[in-house]
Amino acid sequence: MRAADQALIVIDVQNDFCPGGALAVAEGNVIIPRVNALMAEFPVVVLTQDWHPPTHSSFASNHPGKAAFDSVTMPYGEQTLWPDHCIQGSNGALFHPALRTDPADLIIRKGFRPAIDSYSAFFENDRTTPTGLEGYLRNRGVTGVTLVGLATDYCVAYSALDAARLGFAVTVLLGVCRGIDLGGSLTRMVDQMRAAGVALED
């Protein structure tokens, strides 16, 4: 068992991000056995869950004339448009059936505000609206977090960068993540995590 001040944060291991899903990450399901095993090692376990309304502004379907993976400018900055995914109450939004959820102390749902996307487990994409995760971890006495899940170059990386910015010691287990790699995003975000002091391990 890890020290009492360590938490495992499992990012978005949901049906829509796994093979066959609406926004499938290649081999997204392959990491699940190791994720499940890691849960037994940490005294604090948090799962995150993308949880979008059908009207979400990050969906290409809500922008006439736009296609998935196009970009638009939102009040908070550039936003990639995605296929409809992880819609509240849908099968795609559910955790993958092979993922253990019983060890989770907390499930953080994100992306439920229609007008703003949320990659990070800590903040919406405006980088200021909090999810509440920081306060929970502080109250539990957590000083270090280890992140695994989907996708490396989006929700995992943004969560890791925010955690480092907030002063947590951050480790990302790259072997227990899988990426989308949209236009070189995987290399770019791995480099950003390294530059921010995130420990990158397998």
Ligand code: VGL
Second form
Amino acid sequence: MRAADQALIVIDVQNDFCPGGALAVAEGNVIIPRVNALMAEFPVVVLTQDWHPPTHSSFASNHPGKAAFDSVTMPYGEQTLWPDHCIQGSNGALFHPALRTDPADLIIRKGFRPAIDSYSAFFENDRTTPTGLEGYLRNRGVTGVTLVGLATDYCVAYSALDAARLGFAVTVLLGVCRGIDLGGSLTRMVDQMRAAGVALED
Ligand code: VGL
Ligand code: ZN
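Same protein, different state: after the form predicted on its own, show the form predicted in complex with the ligand.
Full complex below, order starting with the chain above.
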């Protein structure tokens, strides 16, 4: 068991990000056995769940004339548009059936406000609206976080960068993540994580 101040944060291991899902990440399901094994090693375990209303502004379907993977300018900056995914209450929003959820102490949902997307588990895409996760971790005495899950270059990377900015010691286990890689985003975000002092391991 890791030290009492170490948390595992499992990002978005949901049906829609696994093969066959609406925003499938190649091999997204392959990481699940390692995620399950890791949960037994950490005294604090958090799962995140992307959780959008059907009217969500990150969906291309809500922007007439736009297609999935186009981008638009929102009040908070550039926003990539996605296929409809992780709609609240849908099968696609459920955790993958092979993911063990019993070991989780907390499940944090994000992306539920129609007007703003939330890649990070800590802040929405304006980088200022908190999800509450920081307070939870601090109240539990957590100083170090290890991140795994989907997708490496979006929700995992944004979460890791925010955690580093907040002063947590951050490790990302790249072998227990899979990426979307849109226009070179995987290399770009891995470089950003390294530059921010995130420990990158397998
Ligand atoms: C994610 C794009 C849109 C992710 C979530 O989990 O990385 N990516 N919503
Ligand atoms: Zn999403």
